[in-house]
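Single chain ahead, by itself, as structure tokens, in the form predicted alone.
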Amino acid sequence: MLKDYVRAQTVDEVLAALQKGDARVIAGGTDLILDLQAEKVSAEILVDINSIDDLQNIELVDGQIRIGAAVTHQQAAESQLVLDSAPVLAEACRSVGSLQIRNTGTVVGNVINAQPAADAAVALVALGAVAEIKTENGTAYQPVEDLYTGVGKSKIDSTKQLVTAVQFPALLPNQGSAFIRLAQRGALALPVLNVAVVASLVNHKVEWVRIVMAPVAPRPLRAVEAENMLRGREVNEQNILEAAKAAAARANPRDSALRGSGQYRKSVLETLVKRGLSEAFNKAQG
């Protein structure tokens, strides 16, 4: 049963409050409150981080875009810095739920909730984002793609740890991105499929590319074989098609009453990856 609600003013206050007992960090709370009501999780103390100024910023630091833990999806979607230098994240954030959810739920919370199809998390993995994690013992950094232990299960323990920010390189002029989403018509729930692509080109050849697909595994899934296949190759229709086939072959979507059969989604996935690669490459070429 909830006994206290702490509105922390500093990160140190958050960490101190977490040491007092059965406490959890809350920012947007769009998932946490429902989980508390359903008794999926428990807490005697909620530690609100929304009054901590440092956690509300979107800023560029040494070529890295840094997004604080209290930044909402709507703030990220409207940020000129994100629109200019990480448009794949802006597009993903615009796809999250309803306007009310986007104005409340946070980008970092989308990661900690650990749903493999969470739109912002898929884009962050494609951007190579790293999470900044604070505990009473200091600060650690870990790639977002490594924070998943299963569907809805995160390595982050929000009763002891605070993810203060995620950060990733701002895209350069020779780099492009794309976010492709397939969802039920008019639905505000998680997507049937989504794909995020970030690519870098040099002289019309692929320097590197990151292809992330969901929900086709317990976490946002990198199509590593397809990425390696494209590296150093010319940008053309045949190479894109071969990479899309390789990416879809890596996926293993489950049958779902809401999202459709695994076979159906795997067949559609190839088309989505092809579209994502074509769009990202076109943007990288200017």
The other form holds:
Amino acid sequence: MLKDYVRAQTVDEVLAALQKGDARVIAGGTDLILDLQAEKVSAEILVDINSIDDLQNIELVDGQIRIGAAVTHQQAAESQLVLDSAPVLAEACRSVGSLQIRNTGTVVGNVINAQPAADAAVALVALGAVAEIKTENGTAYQPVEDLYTGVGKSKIDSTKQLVTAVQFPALLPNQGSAFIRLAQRGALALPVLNVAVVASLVNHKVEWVRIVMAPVAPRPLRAVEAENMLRGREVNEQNILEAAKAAAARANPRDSALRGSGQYRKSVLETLVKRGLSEAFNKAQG
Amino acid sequence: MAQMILKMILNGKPVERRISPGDTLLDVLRGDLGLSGTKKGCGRGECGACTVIMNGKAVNSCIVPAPRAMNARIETIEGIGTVEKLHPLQETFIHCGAIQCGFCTPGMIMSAKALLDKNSNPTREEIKEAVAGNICRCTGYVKIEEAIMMAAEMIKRERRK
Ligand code: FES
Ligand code: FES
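Coords for the form predicted together with the partner chain, given the form predicted alone:
Let us now look at the entire complex, which starts with that chain.
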């Protein structure tokens, strides 16, 4: 049963509050509030991080974009820095829920909630984002991609740890990205599938590419074979087609009453990856 | 259960209430404060019936923890217009037939107001995006869009005067 609600003003205050008994971090709370009401999660003390100034910024530091843990989806979607240098994230954030949800839910929360199809998290994995994790003992960094232990299960323990930010390299002029989402409606709709691609080209050849697909596994899934296949290759339709095939072959979408049959989703996925690759390569070519 | 004091600026006036840490903002508005204009539809952040404006932004009050509203500016439907002088949105919603059962209307108007406060010249796309989180089972949305367009015009005209 909830006994106290602390509005922390500093990160140290959060870490200190987490030491006191049954406490848990709350950011936007768009999912946590429901989980608490349904008694899927319990806590005696909630530690709200939204009024901590340091966590409210989106900044560019040494070529890295850093998104603080209190930044909402809507803030990220409207940020000029994100629109210019990580458009895949702006677009992903824009497709989350509804404006009311985007005004409340945070980008970092989207990662920690660990739903495999969480739009912002899918884009962050494609951007190669790293989470900054603080505890009483210090700071650690881990790739967002490695934070998943199962559907809805994160390595982050919000009763002991605080993710203060996620960060990733700002895209360079020879790099491009795409976010492709298939859903039944334009708003308040779960993705049937979503795909994020970030690509870097040198002399019309693929330097590297990251392809992330969801929800086709318990975490946002990298199409590693397709990524490796494209490295060093020319950008042309044949190569894109082959890579899209390889990507879809790796995915294992399940039959879902909400999202459609596994067979349908697997065949559509190939097309979505193809579109994502074409768009990202086009943008990288300027 | 422990109690806390919540202070906020509600519809322009400071208010103070004793709350429980587990209350939502919607609980406090509809319960102790008796402001039942804000509706509870799903209670899960999915329908927008409970939309209020918090520090200038539309949020679903059913999933906002009440303690987070500490020192916040909260606007609800009760703060919009008076019986003698309706807000342009209220007038155009009536005029356009954008209200049928009315359950979604307070939330719809708060979402629309949050938009018009920031953008007095919205496109249809921007209007759709602003109210996409407000579900209406009656009107089919077309008249709601028209009403918001028309209210934007009214507000601009009033400003020019
Ligand atoms: S009652 Fe809050 S969104 Fe439905
Ligand atoms: S008027 Fe009935 S739900 Fe909108």
